[in-house]
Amino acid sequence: MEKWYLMTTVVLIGLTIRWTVSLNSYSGAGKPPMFGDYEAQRHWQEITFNLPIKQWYFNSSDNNLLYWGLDYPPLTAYHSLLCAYVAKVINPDWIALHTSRGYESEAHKLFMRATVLIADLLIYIPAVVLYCCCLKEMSTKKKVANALCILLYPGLILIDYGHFQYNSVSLGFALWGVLGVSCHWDLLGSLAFCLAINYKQMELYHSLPFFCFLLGKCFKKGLKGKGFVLLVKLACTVVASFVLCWLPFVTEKEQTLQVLRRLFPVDRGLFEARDKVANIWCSLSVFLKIKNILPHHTQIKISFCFTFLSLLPACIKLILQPSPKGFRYTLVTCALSFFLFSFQVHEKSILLVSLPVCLVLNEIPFMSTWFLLVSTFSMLPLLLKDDLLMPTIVTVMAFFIACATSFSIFEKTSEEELQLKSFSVSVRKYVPCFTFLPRVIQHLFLMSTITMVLLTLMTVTLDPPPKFPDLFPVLVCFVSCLKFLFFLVYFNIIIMWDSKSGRNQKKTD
């Protein structure tokens, strides 16, 4: 009982925060023509109300794809459309077709934020409850404390509540997906991702640990048994899955090509020109013009090679030695090789590493808790883009104060916390006077955490020199991508050395 009654006031928390971030500005406030993503989202509930399904990802007079174009999976389309209905309940003028564009009034934000507050309240943090609920060898207010701190990742809820997108969608159906296959839910965690890439295919992030996971439970199982029904169950849902939310698309083959595009502009190149990025190829751009010096198709070869390699031991050994520690952290480790090598990559995409490594807070909490500081610090120019400087430095407080109270972050930092004892004892075989990672990472924490200090008081104090207007943005990215590399390289030493990924678990089996 006092478990459930600590959980409701940790939600409540979570809730008013949220709430508190909405009231704020959001991505494109009054700067027409384009405006932001609040737009676009809005627009796309125009857009599927008022025309045919099969219009809603081709060009035409009454659905121009340059002016926010549809460009997610038809579960967004669906989505777009189920808000779309109440909108008409309230004020038809909101989804009006072509008038509409650009809309902006108070009574429109609260309906807009209370969608993103409801989706969050369904989806996401029922998984994040029930998650923290099933860890195991942790008392309850250690438990609750873990849901706390997961539910004030700041990046999360300055993106989804502030900038204004839907990524506790996404997110929320990978947690679940996550829950089902850790709790031996096979089909229902298959199910739940599923639904994951087909709400926002970026998703496909998470794909590959998921995929290695299942695939080395089955050959745990042994495939001429139990784990060759397995894996016909899971294809069954897979497939099931994909046909029921795309049946309407794949009717017809252009369809199907057309909503493809949509969802993969390989054309685009590596990235946009526009975008300030924490990844490698934005990060090189400042001293080699790799999208001018390279064609277009070996960018995007050089890029999958990268990413795929960068990738590769990891998935091996999960399919090798399935566990779910080893896949909670094959998940982080996949996706932050999507974001630093793979094409067409945006700021908010590292909310997708950003998920499980808030997954493993307990285990690791002074290394998950600097890896989440970072991470909302590489999106400071579009935050402060969108004018929420003060809800970034409000929310980043609250998050690392409840961190550091919660899992007193700065007294686990020897070899055995940050899971670097089996690595260390290989290295001191060779070199017997290896015993001070512990304390170079620490002082590696400490001059991190004052160069994001110094370059947000820059960012938001002094003006750019006239010759070099991006200055500060392209600064904040590069050092976040150094750090991003940095933790690639650490996760990766957790998942090799690691032997005993199918003991001492601390979340159910």
Contents of the next structure:
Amino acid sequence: MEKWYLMTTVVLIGLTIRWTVSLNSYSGAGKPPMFGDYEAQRHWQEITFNLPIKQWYFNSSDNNLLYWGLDYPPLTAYHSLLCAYVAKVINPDWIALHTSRGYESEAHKLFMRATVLIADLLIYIPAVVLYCCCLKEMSTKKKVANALCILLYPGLILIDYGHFQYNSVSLGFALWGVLGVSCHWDLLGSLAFCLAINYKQMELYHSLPFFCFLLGKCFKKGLKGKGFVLLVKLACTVVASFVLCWLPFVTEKEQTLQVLRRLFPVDRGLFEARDKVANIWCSLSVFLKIKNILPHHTQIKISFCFTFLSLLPACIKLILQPSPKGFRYTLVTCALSFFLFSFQVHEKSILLVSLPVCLVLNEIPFMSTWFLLVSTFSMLPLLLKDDLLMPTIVTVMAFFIACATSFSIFEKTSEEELQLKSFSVSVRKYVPCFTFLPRVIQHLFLMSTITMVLLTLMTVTLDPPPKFPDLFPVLVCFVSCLKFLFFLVYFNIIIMWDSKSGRNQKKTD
Amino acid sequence: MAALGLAASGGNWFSALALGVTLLKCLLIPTYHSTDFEVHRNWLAITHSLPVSQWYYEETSEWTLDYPPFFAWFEYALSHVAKYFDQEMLNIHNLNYASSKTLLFQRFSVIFTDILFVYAVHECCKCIDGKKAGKELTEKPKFILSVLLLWNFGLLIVDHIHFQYNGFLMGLMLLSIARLFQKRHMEGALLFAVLLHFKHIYLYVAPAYGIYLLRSYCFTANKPDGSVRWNSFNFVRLISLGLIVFLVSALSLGPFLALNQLPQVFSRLFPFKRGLCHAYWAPNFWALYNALDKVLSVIGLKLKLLDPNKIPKASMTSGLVQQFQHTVLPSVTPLATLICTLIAILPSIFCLWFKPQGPKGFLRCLILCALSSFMFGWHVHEKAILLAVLPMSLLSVGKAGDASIFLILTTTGHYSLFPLLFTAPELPIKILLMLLFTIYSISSLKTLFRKEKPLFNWMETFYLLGLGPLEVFCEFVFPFTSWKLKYSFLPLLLTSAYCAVGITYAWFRLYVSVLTDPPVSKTKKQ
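Structure of the form predicted together with its partner chain, given the form predicted on its own:
The next block holds the full complex; its first chain is the one shown before.
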């Protein structure tokens, strides 16, 4: 690549932004007794370092599960252990059992932030760079611009480096998985994706498209010949990697069950009442308190049905016509369906939708940019709680400028560029005057931007009326949820009307 | 939002670059800030709460007002905005006051005044001859130049982390240079006169302005061999130039002359009581001189040629502004540095007079003035290197030889700014930003001049690569060795000596290129 220096520059810009954001506050800074996700991660280091592996997921006098008990899969625990060994060398007080609870200092913050940066640098960033280099039919400059936009995505930066989490690890592994299966290294891809699931169970949102895509590939090769061999190989890879990750826990049944109970706390309810999530259930609860009306198991059933139904069409289509492009779009719709309809969703889970949207940024720049802006906006209440207003505004603007200049998004709003050509053509068979779609979308974008800006301004400047203390967060979630629904429909349309007519068009052109 | 729309429409790369760096500056708000932050807060308080007559007498804080009057008026103007942020920062007795609103206001005042800098860069880009237009955007000289100026590493860390107002001052200088390039001499002269009354450090480059305006503006014609045609002297031009300088000076110093305070103002502006070198030696000739003295004294002690009892105990580069006693070599007086500086500047001035090469020649002379005074000046700050680095960027995109000198000068000069930021959270920022700027500047200029001979020879490459191990040693190895307590000055000494070599070399090469360059013939000029 003759322009490697531009790519290096882009990576360095990404790193600089990440580190400058990390100078800001983190979740639960100076807020005893529970603190926040930062303390959770520190606590996990303490637990994994000081307790034998069999006790990590069990409640005991040394491990109070109500105080940030470990509820992520084993890989996260191993990562914490690794960090703890480093912490031990620098300052043993940081991970001392019991006494280190709620430990906060500038040096410790620096250490924690550095662990995030290193993990990001090792896993997520190389995956993004490689993904952009592998893109076809693009000039080098466009590839670099694409990498810049993906690396500047504010949601991930703010949650990982502001709020404090290690999403870049699980998302990075998932991205390696996408890269693998799109480039015909199916085994490596599925291995990477298994690692992602074993780092964070939320990666299950992406599992169906992976499954369908690989299954579709097997079908395509013929289930009696090569396809079957591939299927067996894949199954072995998945089982082996899972067993490897769970090795200390699979030996006893009680261990495995306890870990699973910790990972999937179904008894916690449809959504957390204190968090405002931009999904259907939380938004509906404004009008209808489903959580109180329906019994627990009915809630589970309803949410399962809705999720399943909403992602079914895209998945079937992917099995029948597996293509890397369809795979990326199905990743988007599946993750979005899970986010909107499934059980126990966190606002941060929108990042799982944003990752695949980043991957289609070069194909539908206008809509992707819009979606990514909305996704960051939907986390506004959380970011404000963490005192991250300034970095939020700055990174969002930087991202917007980067996207606007590198893709000139406002000139790319024709039917063709929104990938709605074949859809419009088929609608026009029934409604001949159906030509206003691009204009409608442009107006929607404008309106959406204005609402987002206004709501942000209101949240920051106005005090909510005493009767509704949660007015603004609820409004933010409600508005974002509506937009997400719109995006779900849009992405499903792209998938359903895509390849067959798209391919025909290319042939005729 | 209007600016956002502007950047978005039609992919205007210049506004995107400018907005991008502005956003980066906003992200740097919570970083470490030096005592200069308190200096400027104190000046806000002084100018806001005291009458003009006491501005240069006030000394509640140790950071007395020591910039020329225009800067004081500038602070005065800022203070009227500041009062809407936090009234308390305008209280003279509130020493070291740094509430979050004060921080926000001060940081934003720097970011906001940088608009002038952005405008100046925009004007400078117009002066670059776009003979290579039509290529890819990232390979256009204009694009490269605007990145080199807008994203300049030194300016970013000195202004937006360390805290100073160099951005708009540099903007004034670049703008006046651009005006001279555009043949708007009067405007250029006016801008420079104003600049001088903002910060008197720009006096260093005043000879270049004076001679250039006299030679190429007041004399309107040359003889065929390029020497001056004495009878072409235009009196009106000289008088109008003089009038501009006089009026600006009168506006600035007049009130203090009326108050009979001029001597006091000047004693504040030129404090010769400070030492030869700053606490951390700027990487110039005197740093090499001091280092040599140190080495000689150590050798002398080892060989028992020196008496240990007679050696002054002042440990060098220990963090206080103090007189540094030389042990072996003769001590340096302010007068000696002044003479050295004048001698170093003279050849370039002669060149400007006898071998006029238009605005480009002027720019070279200006850079040489800045560099020479950096090399030999009294109590030079390491930040003063920006005075040479920024104008040099303009030259770098024009010629391969200049690009090579620029890269050596910039890389070493920027590296020598590292000791300004010594806190742990800023360590990754300075390394990342430095890498960002250095990698970009070297690669983009290499791409720009790829058809010519390589920009660096093996020696220069080796020297520049040596900065890496030096940084690793100073920041990552040295603090963990047993020498940390005994030789705490070692990293600073190594840094400034190493960088001094590079800057001296760049200065020397630039001088050689200016002196040996053949005079430009008329045909080439057009």
